[in-house]
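The chain that follows stands alone, in the form predicted alone, written as structure tokens.
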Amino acid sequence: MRIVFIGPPGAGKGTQCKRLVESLQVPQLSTGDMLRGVRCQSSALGRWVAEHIDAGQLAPDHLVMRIVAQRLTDEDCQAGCLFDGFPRTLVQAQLLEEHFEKTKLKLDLVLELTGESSLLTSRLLKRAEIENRADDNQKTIRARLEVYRAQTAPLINHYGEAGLLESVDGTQQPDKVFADIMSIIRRRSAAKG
């Protein structure tokens, strides 16, 4: 089965997909991770990366989606995979239908974490305390959220309109919202047969 979280920054997506990964067996793909990583290298690539993380804002499609296109390549992606911040903008969801159309792979189910902006600020604050990232600070947070209404927000209507859409409350409490979210699964994969 082949997933796509979308959902405000803090709305949970990266954890609810580790639960996922768990119950699946399919590995989750996180562009924000992988975007991570290449940040650290000490390259060209790695500083013009930062610069955009630094800012609040997003990769390039173009980047991402060829990130994205060899992961899908390695073996534990064939039986499905969660994916984690991607796509974010209706350009890269194009290039992923392009890319399953080529492939002949298929997208089964987008699940739409839904939450209140101020909660999401608190909660990331709070993770960034935790977790030490200097990715998310007040300043950072409010242009990821400004840049996930202006750009990944459409992403609602069009996978609304493909019918692969379902939205759950990602603020309840993490066992509640997986609860939610495995309804939701075993609903789909009925339907589909």
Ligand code: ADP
Second form
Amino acid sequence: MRIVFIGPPGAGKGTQCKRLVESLQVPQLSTGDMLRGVRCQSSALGRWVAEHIDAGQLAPDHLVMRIVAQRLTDEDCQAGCLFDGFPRTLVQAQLLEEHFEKTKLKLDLVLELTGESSLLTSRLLKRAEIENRADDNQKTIRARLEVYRAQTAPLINHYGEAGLLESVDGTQQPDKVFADIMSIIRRRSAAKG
Ligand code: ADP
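Follow the form predicted alone with the form predicted together with this ligand, if you could.
Whole complex next, starting from this chain.
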């Protein structure tokens, strides 16, 4: 199964993805992690990516698609994968669709984790204390929530129209969120036969 996770920063995409990786036995492709990997390189590209991440802005669409396409060629991705934080713009969604057409693969499901922004902000600030992530400070968090609203939220309609979207309330207890996700996956798999 190929599943896209969409949700504002702090809605719990990463946490739920990790759980699903264990249940479904497919890898998690976190573009945030991948880009932080590029960021660590002491190259012009690394510095360029760092500028985007540290400002709470998105990395360029084609760059992100190139990194994802490369990862998708790995053996462990052949049976399926979970996209965590990708696509994040309509352009990325289109690039992914073109990539899937070329490689004769398809997306099975888009899971939206919902959450209200004041709760998300306080969750992210707490994470900043625990994980010491450079981009989890109040100014960047506000920028990331705004980027989500302006650039990523339009994907909800896009995937809704494609019949791929299911939404789960990300403010519930993590166990309940996971149970909801699993029941959606079971229902969708049963419908497919
Ligand atoms: P969060 O969703 O909590 O903000 P992520 O780890 O998913 O955290 O992303 C961190 C940062 O990495 C983003 O703010 C953005 O700068 C960059 N990034 C991650 N995924 C993408 C993507 N698909 N396209 C562009 N930039 C991305």
